[in-house]
Amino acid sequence: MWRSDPKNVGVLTEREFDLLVDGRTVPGVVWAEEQVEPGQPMVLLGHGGTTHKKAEYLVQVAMLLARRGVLAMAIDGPGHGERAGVHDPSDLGAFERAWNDGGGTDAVIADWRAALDFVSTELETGRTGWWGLSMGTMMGLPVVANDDRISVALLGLMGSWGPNGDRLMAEAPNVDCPVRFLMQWDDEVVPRDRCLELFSTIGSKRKTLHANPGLHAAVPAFEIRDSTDYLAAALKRRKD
């Protein structure tokens, strides 16, 4: 449920919710530009390891997505923000503790699937998409795998790897929508042949690869704010 009427953010409109879902609380917000219009497109935000629903760089994402019409709406992962927290980025033990006293990859669809259903009956959204690297692939590969209502997809800094590595794989194939892959070519997280296996998987016939020199959270600025640009012109085309 919603938690209280909408706030002002700097230029945005922030609206916080609540779900209960299977026994557990999941916490989202919702951010827009303007007056939420019926039909509007919306893009799921899916954040990293260590972070939470209203890290800095999501909310920047939103912004971009706002100024091209779209909403955006991202809610705390497993062990994440409100959920509890992880902290320390080196410690991937307690990440992999935390995803998977979350409840794994099961759970994440369905926390992702109700947090969905509810915006998108409240808001009267139309078409969706899906940005978000690294933890936010983990999640968002089997989202997007089994949800037919996202339309495409941002994802990357992930691959063969991690707490859901084997399901990552498995899911990939399932995967139909368009798809933009963003990788660092020097990856000091996941190894750079795990990231090209797991894009090499996804079933996608619409499919590109950016890869760029640098460190796991040295992605350019640039790929960013056109990944915002290449998520809004898809959803806002009539078909695909």
The other form holds:
Number of protein chains: 2
Amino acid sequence: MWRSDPKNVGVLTEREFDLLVDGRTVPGVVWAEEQVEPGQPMVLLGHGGTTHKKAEYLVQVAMLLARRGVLAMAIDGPGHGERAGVHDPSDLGAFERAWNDGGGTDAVIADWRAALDFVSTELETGRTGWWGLSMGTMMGLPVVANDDRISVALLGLMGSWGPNGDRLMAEAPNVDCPVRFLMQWDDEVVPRDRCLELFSTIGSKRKTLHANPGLHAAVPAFEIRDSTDYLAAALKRRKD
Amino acid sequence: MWRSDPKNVGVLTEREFDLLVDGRTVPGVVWAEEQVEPGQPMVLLGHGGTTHKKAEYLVQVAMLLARRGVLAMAIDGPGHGERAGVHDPSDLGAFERAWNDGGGTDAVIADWRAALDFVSTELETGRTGWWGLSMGTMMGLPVVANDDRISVALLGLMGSWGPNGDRLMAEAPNVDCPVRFLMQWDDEVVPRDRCLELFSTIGSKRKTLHANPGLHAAVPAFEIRDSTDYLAAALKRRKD
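Got the form predicted on its own; could you also share the form predicted together with a further copy of the same chain?
Below, the chain from earlier opens the complete complex, with every other chain and molecule after it.
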């Protein structure tokens, strides 16, 4: 259900909502330019570990998409944001507990499916894409693999690694939409070989790896900017 | 020396030249829109093995660059084009003999240096970039590493492999300009790990790997198109 009327925040219109999914309360937000028209494409934004649905960089991505006429939607992942919260980036144990207490990968898939059901019905959105790095790919890759409505994805900073590494490898061959996959060549969190292995396993015929030097969180600004151009162009292209 | 007056070929103006470099005759060509103005940027195009300076795909790259106001220059590599010629793509032995008979990597560096000296003086060109895949990187990486005039490079489809693989690995740390490096994930000619190793060794702070599925020669059209946008934008950016 919408939490309140749409409100203007800066140059965006923000619509907050809460859903009850298998007993879990899942809070979310949709960003758009003021006018929303039927058929507008939408990108689902998966936040990174220890952040939340309104992390500053997600708002920036939403801004870049809005300028191209694309809506953006985000929800809090298990144990993040309004759903309790993991706040210590150095504690992988706490992260794993939060992920599993929130229901793990199957719950994540169900949460995003419910959110897309709700928003796509309410706002009559058109084609749908995914944007998510790190935990945004831990969530996003299984979601994309299991929801045919998603027709293009920006993934990365993740590999055959972490709380659901085996699950990611099992789901990757089922991803068949175009994918751009970002990785950081000197990633100190997810080992290089694990990232390459996950990219290699993605089933899509059209997939491109973009690798840049630097640590996990040092994705170059131009890659973020270009990623929104990539998604917007793909979502506006005529279907074959 | 220019071989003749500039001539119109399709929508491009073509200027052919021949240089004598350490006893070798090196033929080359410059493509431009009709008007050439002082300070125009230029990209050096390194052709692939068994092809030559006027290979169809190089002409296409020259076209894309010309539309952005960027000149393109190509010469025949050792044993290629008007310099005898390697015509059997399956015979790596013949390729290695041609490469070495043409003087090897040091001669390649000298040939391109002489060509850039000549054209940059004659046409008063501005900033310079490199575009070359496969043999175009066997030539280009040492050229870029040894010629400070080159300020951005598109490389790829090559690794710590082939006739000058050790030399490429030795020169790579000396490359310090921005680089985009293309590779094909299923390359049947240059092994994947060798490509990753060479990318990893390039010294540039700004370098980006783009990997796509497919065999050696199956670089997606969008990567070719985007590569010319990348070079043109970098060459027109204000220097710091």
